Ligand code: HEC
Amino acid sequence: MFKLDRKSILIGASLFASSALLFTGCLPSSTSVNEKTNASASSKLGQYEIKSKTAIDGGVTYVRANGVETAYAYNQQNTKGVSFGRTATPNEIKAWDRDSLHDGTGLPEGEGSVELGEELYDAQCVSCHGDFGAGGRGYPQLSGGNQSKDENGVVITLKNQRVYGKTEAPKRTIGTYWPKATTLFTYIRDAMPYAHPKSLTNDETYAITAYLLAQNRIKIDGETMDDEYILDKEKLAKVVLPNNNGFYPDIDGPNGPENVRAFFANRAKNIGAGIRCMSDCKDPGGIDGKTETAVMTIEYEMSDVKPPYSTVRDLPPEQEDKTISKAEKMYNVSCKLCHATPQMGAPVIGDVDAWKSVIAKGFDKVLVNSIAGIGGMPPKGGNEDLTDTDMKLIVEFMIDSSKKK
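Can you give just this one chain, in the form predicted together with the named molecule?
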């Protein structure tokens, strides 16, 4: 259906010379990308020198040398010795450095019971997160979900995939998905309750954390968390959440960053990749991996788009500016040009004496003059769209603004 002659309608030169690649069928990605590089060797555009080591994210890192980094120039002068700001005081660091690591380092002193946590939760959290953290009110669900694991220690319901007729979603709650309990403490203290973050004390936060862990049926050191259970930093550090091992690559320990690099170095296997197939491409899938593709359309469309979709180019609906009167608005548009300054020979708005002699002629006469034009003043100030009523409003406004206050 799409023949080479499409090329003949190209306007301007192709960035890359049209290559034989076009109809070579399926190629592994690396080959095709490399070939493309060769085909466009004459063009420097978008071709940057690459450091040998792949970046930790699997991408490239670009050389910065001789004043150039990719398409950007940089100042090569030495910046050593550039130093601004001042040393942070220990108190300042203490005030801001409130985070904690998952081994409990950094957790503050304090304690709170499940029972107190329930009281606080019901007063400050339930309106959004639902009874017992069960959700259902449009806000994140904080408990629930099936924590059972398969023989490999994987939470079974996290394998739920809503394809091929299956409808049950994996539930990502504290009990089924979160890896670390310290995260819960820090997050609640710093970010909740939503409308008044940072209003909870450490004791209160321990209590609410205890309550939420209890709702997720978490045991600490084998101990069930009943109402009297009191959580503190030692106990929180001991919590092992059910999905603690549910994440990869392994970022802990001295090899953490290298594990991440190795993971992203193998992107085709680990995160998926395409193939630069050019013709007669097949892309089977489905539950058997062999089903032909089909065209899937939108089942139902979102209806609450705000503001509503529109690509029209018209004037926006006029919005009442309550701060200035309609008369003043019309004055600004049609009269201000001449009446704000004396240069035009017009009586200046606010000039009490000038307007005193104008008004002496009588309002009706003055209005007629402004409608018909007088001296250097064109009829209606040059704006024929103004009605006589508009003019009356404006003249009244001008007179009003030029009275002794």
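Okay, that is the form predicted together with the named molecule; can I get the form predicted alone now?
Just the single chain follows, nothing else.
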């Protein structure tokens, strides 16, 4: 299995760079590192032959010459006199340095139960991530997948390959894919819920983290996480996720950057060497149902999943609900996320005062803005499948729901 997670490497590189920024308190010079090192390095335009200690990926840097870096032009404007800010104060650094390490360092005090986490999840998270974290509306699936491992300790479900509908894709969930549980806590605390991030208390964050770990059947010190289970920083630091050792190179600690460089230095072995294909590519086959696929099938086919995987992609039949109008259904799917909470900056439906200035513009103007987009609102609320007629119905519903009765 190819277990490299590029995001992990990029995150490691970013953290390494961010640490340098925080401790120096200022940004690097505007002169490109590549431009400084390329003058004395052996290079070949358009190829990655430069070996440089400044490159976190082990030397994959590209020559800049005559305003061009490979196939891309770059900005050559003189940045002399541009201010790059001041040195950050210790308190400013402390305010931003809120992440927690995999060993629990940096986790705050607090606690939360699985039961409370379920209540919070249903109120704040289910609209995007689906019931029990099973996924929905294009947002990541957080639970599910089989955590069984092969003889090498690799989570089997991650070895699935997509072969034109014959095999289900790998289930990259918290229980099968994530390597560290503390990342879950930090991400929820800093970026969730989507409509108003950083609004959760530490106790609430522990509770939602506990609920999601419980949904993934994670045990802590051999103990199953039932509804009454209370999670705190000491217990969270003890969590060992099934895919804990499924990532390489090791990006943790002071040797992390060097491990990454060493990994990329031997690209042929660790990543593979080949010719990139943009045209006249070999057809992998299988699309027409006749040509034999060139994708090698795997020996680990999941067969014990309940309910079993299905290749049917049809949406389930919509149940008619006569208590809700078509306009309200479309509003719930495409508009409610922003218009149901004041933290998003959009006028909240039902708030008479907030809608006074909107209604004063006239219906036609409001409709045009809703179709074309205005301010932070994308055209049609980001759902291009909606017709102009659909938008008219939605706007009518929102205005009618926001007038004095």
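C-alpha atoms forming the largest set that superposes within 1.5 Å between two forms make up the rigid core. This one's a predicted model, so the numbers in the text were calculated from it and none came from an experiment. Numbering follows the first chain given and starts at 1.
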*Establish whether a shift of 2 Å or more occurs at the C-alpha of residue 101 between the two forms, with the two forms superposed on the rigid core.*
no
*C-alpha of residue 150 moved at least 2 Å between the two forms on rigid core*: no
*asked:* For a quick test of reading the superposition: does residue 83 move by 2 Å or more at the CA between the two forms, rigid core aligned?
replied: yes
*Shift in Å of the residue 254 Cα between the two forms [rigid core superposition]*: 5.0
*With the two forms matched on the core, what distance in Å separates the two CA positions of residue 92 between the two forms?*
3.9
